[in-house]
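To begin, one chain is listed below as C-alpha cells, in the form predicted on its own.
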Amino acid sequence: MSVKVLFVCLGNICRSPTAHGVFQALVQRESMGERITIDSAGTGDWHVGKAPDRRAQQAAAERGYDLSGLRARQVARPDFDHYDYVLAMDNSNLSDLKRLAPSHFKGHLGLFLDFARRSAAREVPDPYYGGDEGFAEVLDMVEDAAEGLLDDIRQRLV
C-alpha cells in the first residue's frame, strides 16, 4: 500500500512547495520514499510552470531543503481521484478545495497544521508580501506539521 499527499496553497510558489520539499526530505530520511508520493499545487493559476519564490528557496536551502526542482501547477478536480491527503495551508484554500472536491472523495481533506504538535496556529501564513522572517516562520510550522503527518501516515500503513 502507498499513500499520496498533495499540499495546496494559493499560488504554489511559497507555502505548498515548502511543505512539499520539507515532507519529501523527511520521508526520504525515514526511508519511506517508495511508500509515500508527494506533490504540491495552488488554487490559483498565476504562477503555473514557475519555480518556487527565491525567498522560499533560500530559506529552505538554509535548513538543507532543495525546492529548486519544483514547478507550480494548479490543483484540478482529478487530483481528488489520485491523492489520499489533500492538505490546505489556510482556510481560504480549504474552502476552495471543498468546492472543487467531488462528492465521492474519501481521502483526508483538511488543514496541514491540524497535524502540528507544537504550533497553536491552524493556518500557515502567506509570507509572499512580507519579509524574510516570514519564510522562516513558515518553515518552523511546516517542519512541525510534517512530523505529525508522517506519524498519521505510518498508522495508515500498518
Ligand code: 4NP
Contents of the next structure:
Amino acid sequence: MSVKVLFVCLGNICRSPTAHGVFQALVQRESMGERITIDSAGTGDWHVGKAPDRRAQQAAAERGYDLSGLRARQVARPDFDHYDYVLAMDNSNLSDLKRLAPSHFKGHLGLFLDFARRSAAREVPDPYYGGDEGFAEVLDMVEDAAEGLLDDIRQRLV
Ligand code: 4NP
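Here we have the form predicted on its own; I need the corresponding form predicted in complex with the named molecule.
Zooming out: every chain and molecule, the one shown earlier first.
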C-alpha cells in the first residue's frame, strides 16, 4: 500500500508538474519511492498531452529536476477514488476540485502550500503570463511545501 499524491493546477504545464518533479526527487532521495505514488493534473484541458512549459522545464533543470518526461492531463472524478492527497496550487483550483469531488471522498483535499513552513503565501502564483523569475519563485515555494508534505506523510506511515 502506498500513499498517493495528486498535484493540481490550471494547465498542468507549469506549477503542478513542478510540484510533481520536485516532490518525486525528494521522495527518491529519501528512499520513499516504494511508499509514495505521485502524479499531477490540470483542471483545464487546453494543454492535454503536452510536456511542461519550456520555462518551467528550464527553471527546474537549473536546480537539478527533470520535468521532460511529464505530460499534461485533466483531472477527473475517478482521481478521487485513487488519490489520498489532492493538492491544489491556488484557491481557484481548490474550488474547482471541491465541485468535482464526490461526497464520499475521504482523503485530504486542500492547498499544497498549507504544508509550507518558510513561505507565508498560501497560493502558488500562476507564472504562465509572467517572466522567468516567476518560475524560480514557484520552485522556492514548491521545495518548501514538498518537505512539509513528506513529513506529514511520514507521520501517517508510522
Ligand atoms: P499552470 O499555468 O496552471 O501552472 O500550468 C498555466 C498554464 C496555462 C494556462 C494558464 C495557466 N493557460 O491559460 O493556457
